[in-house]
Structures are given as C-alpha cells and as structure tokens.
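Single chain ahead, written as structure tokens, the form predicted on its own.
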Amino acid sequence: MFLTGAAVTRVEEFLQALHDRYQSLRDGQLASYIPELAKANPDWLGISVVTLDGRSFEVGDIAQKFTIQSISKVFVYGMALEDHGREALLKKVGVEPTGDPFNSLIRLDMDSKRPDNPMINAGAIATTSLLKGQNPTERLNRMLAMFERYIGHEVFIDVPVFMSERATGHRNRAMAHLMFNFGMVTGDVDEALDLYFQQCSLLVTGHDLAVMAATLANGGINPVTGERALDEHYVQDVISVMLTCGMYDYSGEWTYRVGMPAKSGVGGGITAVVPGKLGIGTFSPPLDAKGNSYRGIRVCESLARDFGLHLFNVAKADRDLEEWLTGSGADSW
C-alpha cells in the first residue's frame, strides 16, 4: 500500500498524540520475578506500525532494546509447527485457552495430561523442547537464524538475563519434569530449559516486534527484506492461538475488545497481527494484574477502535484504515 507525504504525516501525528496520550500513566509494575526485569525504565513507552509494504511509523523509546520474553513462544510454535507437522505437535500441545495464570502448572496433571497451549510456559516449553537439532549448539543456532528471518538483523542473547531466569526459574523446572514424566517433554531436560530461556531472553526494539507481527500478516514474508520466515500452510495456525491464547489470562477480554492476534511478555513488549494489513509492536514495562503492558494495551485498545482494526469488524476496518492510511477522511481522530 503506497502512503503519500501527506498520509505519512497523519500516520506519524495519530501516534504521537497516543504516545503522549499514555506516556504519563502510572499504573502497573515492573516484573520482578525475574530480578534483571526490574531494573528496566518505567517511563519507557515506543509505538511501531510497519505497513505490508515495508513502511514503519513509529514514535518514542522504539529503539530501546528488551527481552523478547513470552513473546517468543508465537515463533518457536511456528518452528516446531514446520519441523513436525500440525497433528504431530498437537499430540504434545493443545490449542485450548486456560483462563489460567501463564505459570500454571495445575491442569498439567489432570485429563491428557498435556500442556493446553503453547502460548503458557508449559506448553512452551513443550514446544521447544521439539525444536530438531542434532546437539544444544545446532537447536540454538536454528532459532536464532529462525528469529533473525523475521526481524531482518542478526539477534543476541540478553545472557545476564538468561542466568538470571536460569537461576530462579524453579516453577519452569518443576513443570518440565512434570512433562517429561508424561512423556511431553523428552531428551535432555536442562537443555530443553536452557533453550527456553535463551529464547525469552532474545533480545528486540518495538520496532522489531512491528515487523515480526508485519511478517504474519503478510503470509510469512518480511515485508522489509522479502525473506519467508514461516510456511504459509502453517500462518493461520500460529496467528489463530495468538487471537484465543496469546495475552494470558486476559485474552477472551482482549479479543472481544481490541480483536487483533496477539502475544505479550513481561519484558514490556506485544506484537499484534492485521491480518492482510500490517503489524504493530508496542513497549512499555509496566505490567498490570495479569502480566502485560499497561500502557501498550491502551495503545491497541485505541488503535483498534479508532480504526476498527477488530479482527470482526470487517466493513469499518477496510473503509477506517483506508481512510487513515491516506488521509481523506474527517480528522475525527
């Protein structure tokens, strides 16, 4: 979708006002479960778009750097989706929301005794611990070349932050032996923990999160570098369990509010899916109750409604959007 001068400047100007809009919200903590979170800025607050022809608009702390954290799990599910095949992964991990904390491991030892989703840390878990690769080293570099596929740039580990979720994440211990005891999890448990936690503590701007939810609503294409990060066979399965499973225990309210896939993590960040349009990343630290950004589901909440970008809201969707992204329609905004 080409953008004029002028659409760019209404893009860049209705981002602005949200920026300043919600910048100044106190509300929320800091993670501190896992101590190096805590020591993040709480003032922080960056807007990404990044259109399906590769245009990003963006305002505030965008280049400011986090842990990928939670937000991690919608792409390794995809990874594992291609290594083994839809049916396969399902016999290891559901599709069904919780309406649990993402730390539960309660459920685990009841019914199939398998992980509901992939979007909680036990079915996370699960999902990685599938990743093929002959040793540690090879799954390690398959993710972080699956990751940099998305993104457009080489990615790093935080490693002061992966020790630090390695030496206090003891309820992740306990659920993937609970799992390898069910016979979810299998090989080596250490290195399947150790690859989790690598994969939480990748480090990516707002601006990064735009482009991987970009990548998702364009098919599986980086709509910047054009490369394929995802068979597009497996693109709605991904972006289904974001829409039903992807914003904790807060995501039957966050579809039927704003309506767009999506995946939170404690770091701060959420990447939202325009199916078909474009992505959308926000940061912001400060978590509320259920555990995701307090200011960057104000963003969303307000982006989706301005511009019904509701998932369900087909007929406003394309009329608002179009309107917004060149500039003629009334400045209601």
Given for the second form:
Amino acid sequence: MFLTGAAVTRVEEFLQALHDRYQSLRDGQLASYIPELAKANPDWLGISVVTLDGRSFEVGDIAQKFTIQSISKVFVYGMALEDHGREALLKKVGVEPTGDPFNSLIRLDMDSKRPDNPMINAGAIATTSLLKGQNPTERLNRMLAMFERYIGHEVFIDVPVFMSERATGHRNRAMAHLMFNFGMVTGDVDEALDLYFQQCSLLVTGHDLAVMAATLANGGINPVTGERALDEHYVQDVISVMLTCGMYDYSGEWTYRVGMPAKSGVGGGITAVVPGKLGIGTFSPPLDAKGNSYRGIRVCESLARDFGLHLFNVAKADRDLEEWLTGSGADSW
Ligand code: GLU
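Starting from the form predicted on its own shown above, please give the structure in the form predicted in complex with ligand GLU.
Every component of the complex follows; first up is the chain already shown.
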C-alpha cells in the first residue's frame, strides 16, 4: 500500500477531531482502590491506530506511560496456551463470560472450582500461576520477554504501583488462596500473586497498546518489528476470549455496540483488535462504573461506526478505511 504524506494527515485529522470531541468530557472517575492510580491526570487522552504494514496514526497523549493492568491478562493467557496447550489450560481456566465484576470471587466455590475465564482476576491469577520457569526470576524474565515481543522495545515495571497493589490486594490474595485450596493454583501462592501484580504494573503507552493489538490482528507477528510474539495456533483462542470477556461486565454491550475483540484495564487503557486490518490503542484514565475508560469506549465506538470496523458489520460504512489510509477517500465527514 503506497502512503502519501496527505494520507497521514487525513487519518490523523480524523483522530484529532475525535480527540477534541471527547477530551472535554468530564465523566468517569480515576481508579482509587490501587492508591497509586489515583495520581493520574484525568485530562489525558491518547488515540493510536497501527496498521498491519506497521504504520502508526496517532494523536494526543500517546507517549504517556501508564500501567497496563488487566490488559496484561490477554497476553499472559497466550503465553500459558503456549506453555500448556489448549486442553490442559481449559482444565484450569474456562472461557465462559460471567457478567460479574472483574474481582468477583462468588462463582469460585461452585461446580468445577475452575475460574470462569482468564479475563477476570481469579482466572488471570490462576493463569499466571501456570507460567513455566525454574524460579520466580525466570518466570518474570520470560513474561517480560513475551511483552517485549508484542511491544517491540524493552519494558519496565512501575515499582510504586507494584508495591501499592501488593500492599492492598487482599481480595486478590483471598481468591488465590481459595483457588489453591481447590488445586486450581499450584506452587507458591505468594509468588504467583507477586508475578500477577508485576504483570499488572507493566508500563505501556497508548502507542504500545495499538502495536500489541496489531500484532494479534496480524496473526501473532508484530507488524513493526516482524517478530513473532504468539504461536499462530493460539491467536484465535486469545482473540475469542477478548471478544467474549475482555471489557469486564460490559463485554456483551461492547460487542453489540463496538464489535471489536478488546481488553481494558483500570489504568485507563484499551487495546482493540480489528482482525486482519489493524490495532487500536486508547488511553484516558477516568473510568466508568464498570472499570472501562469512559473516553476510550466512546473513541472506539466512533471508529467502529464511522469506518464499519464492527466485526459483524455487513453494511457499507460511511467511510472506507482503505481509501482513508491511502488518501483517496471522499473529503466530507
Ligand atoms: N491489578 C488489578 C487488580 O487485580 C487489575 C485490575 C484491572 O485492570 O481490572 O485488581
């Protein structure tokens, strides 16, 4: 695909208009149950789109670092699939949406004792506890190396956020111990929790989230570096779970309205995959009542509607994405 300078301007102009429309919204609250997160600037808004040929279109605070939080669950789930395979992992963590809040532990004490899916905290902690490695350092290094393949550069953990989560994560500790009791978490529970708190405290930018989504959209190969981040056989498993469970207890309505496999985190990020086309990353810290970025949801909804990016959209979109990317689309919008 040939790119002209005008094309960059055109898509970025569109994103800038979205940014300007939503930046002034004052709804939503900063996450405060992890004390460090309450220090974020509520005005931040970044939007990044990365195409499968590795181009970026972005506006706003896309270079601002923040913690990945629950978005990490997607990528750690992919790693656990590579470590154990689909069937073995399904015995420990299901793939059923719950409609429950992310930190719910109510269903753990029923039936199989297996957490319902890897996007709620219980399922994510069980998944993290399964990562292979001789010792905690090796497990952490393997995990960081995995994130680096998706992101394309060295990654770091925000130590104050990690310490804050570790000190206040009593509910997560309770879940982990309950699951240990049922044999769904094995090994050292506190080590597994530390690794989980570390994965949540990974520093990323809105741009990084778009590259990570584009990597999944591209069948597991980072479109910027060309490096494989995830075995191609597991890409569909990961993307499917994002679609059904990725947006907390808003996942059903998100799929209905936006129709992109996505994951959000309480740090204010959203990573959204348009399979075979592109990745989207948004960052804005104020959250709605379900824990999703208030502005991020609206930005993704507009992109889905205007460019027909909803997975099940069969009608012609108002704007043709390919034409916009090549700069040949109509001018009015
Ligand atoms: N580290 C957070 C927790 O476990 C992740 C929450 C989230 O982003 O949903 O509470």
